[in-house]
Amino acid sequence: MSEFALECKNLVKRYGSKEALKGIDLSFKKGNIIGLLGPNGSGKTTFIKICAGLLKQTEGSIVIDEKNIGLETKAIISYLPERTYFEDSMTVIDAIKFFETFYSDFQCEKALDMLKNLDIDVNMKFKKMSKGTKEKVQLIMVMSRKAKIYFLDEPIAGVDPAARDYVINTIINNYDENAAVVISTHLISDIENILDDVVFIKNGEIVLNDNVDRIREKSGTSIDSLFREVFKC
């Protein structure tokens, strides 16, 4: 059994003459939380969508839990997109039923417990919710699956600072130790303390891929500070 939840080799994605990903080689260990970090347009979302089976790579290979990307991997990947995808007319209980129907690993009781902790009414319609509440509900749905790898695209961007701790705790307390969590975000200081590894991506290329403690030891600075230095932001 492989120690890696994901391995990709020479991953390339082209849109016409533009290369969004330029021969990426990556591997994510089971049990680790990985920060996929880079400025807008760097290739983060393209990479995640290819892994989730929503885009097709131009070249290269991706293996998730020792399976090639396809129907089998879609069943073991839990993906939180940057934008909420539930219809405004849906209620929270509708969302639960949707996940129960489509994902055999969805844990209904876990979802209900987390919703109760946030005092979110399961009969509330999405059109009546704030953007932050919608994103909390969607995160709860995603983290209530017993997946092999979780891809979270900007999971704390839409919530107020006071709620970010809850979101972060939801992430770290609700994934299996045999799974990996990949978090794409620009709010690095908020998640730095929960990361095991980080990947810096710029213009479709990996510029840094290492263990967080090793990076801090080598650079003598925080991941957030190093990110600002590397990307001049």
Given for the second form:
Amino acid sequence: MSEFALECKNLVKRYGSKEALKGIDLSFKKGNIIGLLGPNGSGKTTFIKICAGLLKQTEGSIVIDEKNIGLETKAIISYLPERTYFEDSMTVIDAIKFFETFYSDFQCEKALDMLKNLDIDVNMKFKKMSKGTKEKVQLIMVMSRKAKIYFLDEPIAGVDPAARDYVINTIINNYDENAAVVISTHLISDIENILDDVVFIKNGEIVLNDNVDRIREKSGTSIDSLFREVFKC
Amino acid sequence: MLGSLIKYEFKVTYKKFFLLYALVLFFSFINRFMSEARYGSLHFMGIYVPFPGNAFSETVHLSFVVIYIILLMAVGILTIYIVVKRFYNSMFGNVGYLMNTIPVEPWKNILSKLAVAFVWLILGIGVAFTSVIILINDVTITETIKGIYEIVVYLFLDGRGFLTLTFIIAAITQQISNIMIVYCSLSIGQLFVNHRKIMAFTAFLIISVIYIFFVDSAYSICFVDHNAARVVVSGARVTENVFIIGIITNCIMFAATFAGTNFILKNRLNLE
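The form predicted on its own done, now the form predicted together with the partner chain:
Expanding to the full complex; the earlier chain stays at the top.
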């Protein structure tokens, strides 16, 4: 059994003549929280979409838990996109039933507990929720799965600073210890402390891929400061 | 999983349709009663109800007729709108991020949406037909059922059964094939980075032209007197064959557009 939750080699994605990913090689260890960091348009979302099966790579290979991207990987990936994806006419309880039907690893009790902690009415429709509440519900749904790998695309971008701690705690308290968590964000200071590894991505290329402690030791600075330095305009 | 997808699709769409159907039937009843009153035949619990005949009652009656016609048109428009919008939003819009990441084969997603769209299409036709029956003053429910029964008997007896059956199957496959052309066009449209809706509409026009050309060619090959062996003499046989050719071309078109849509969803998904 591989120690990696994800391995990709020479991953290329082109949109017409534009190259969004330029042959990246990555591997994420099981049990680690990985920060996929980069400015807007650097290729973070493209990479995650390929992993989630929403895009097909132009070249290269990618395996998740030793499986090629497809139905099998969809069953073990828990994906939080940067947009809200529930039907407006659905209630929270409808969303729970939906996840229960389609994901065998969904833990209904866990989701209900988290919703209760946040005082979210399970009978409320998504169209009546604020953007922040919708995102919290989505995060709860995604983190209530016992997945092999979690892809969280900008999980804290839409929530107010006061709720960010709750979101971060939800992430670290709910993922399986044998699973990897990939967090894509540019709000580094908020999540820096929970990361094991970071990947800096710029114009579709990996510019840094290392352990957080090692980076801090080598550079003598925080990840946030290093990010500002690397991606200085 | 297919059953769950169909159930989910009904759950998301039924409220709009049921409300519309209820309104159509309600207004057809209202219009019937008003017409009966106008022609002096409305009785409520044995008591004769007269039509006031003043300007106000005339305006109200006319308004109800207009509302009914608008609602009847809305049934058709809403069905087409749901077919297009539901598929686009739930496969290529924000909801697509959910529907395309659940561990379900793309063909099941397509089939569930197709099945539900088809059911709404048939129900819409049924409701429109029923509302017209309600509206006709002189016909009672018993007479209507008797009339429908007589029509059915006429259509299926005296050797007309096969002809009727081929006609029904041709009509059904035509509708299913039309829905699939829309799905396939929307799928082609999302392959483009920009102007996706315009590209989808262009794809729809191109596929429709190909379809017409294909059907026309099929009829030409089968019915034009290219050689004596292909000539069909009897009028009835020609009609049956027309429907059979229609069924075959519809099925081929359905298979091609379904396979194309499935291929795109499986291998060329390109969500914004």
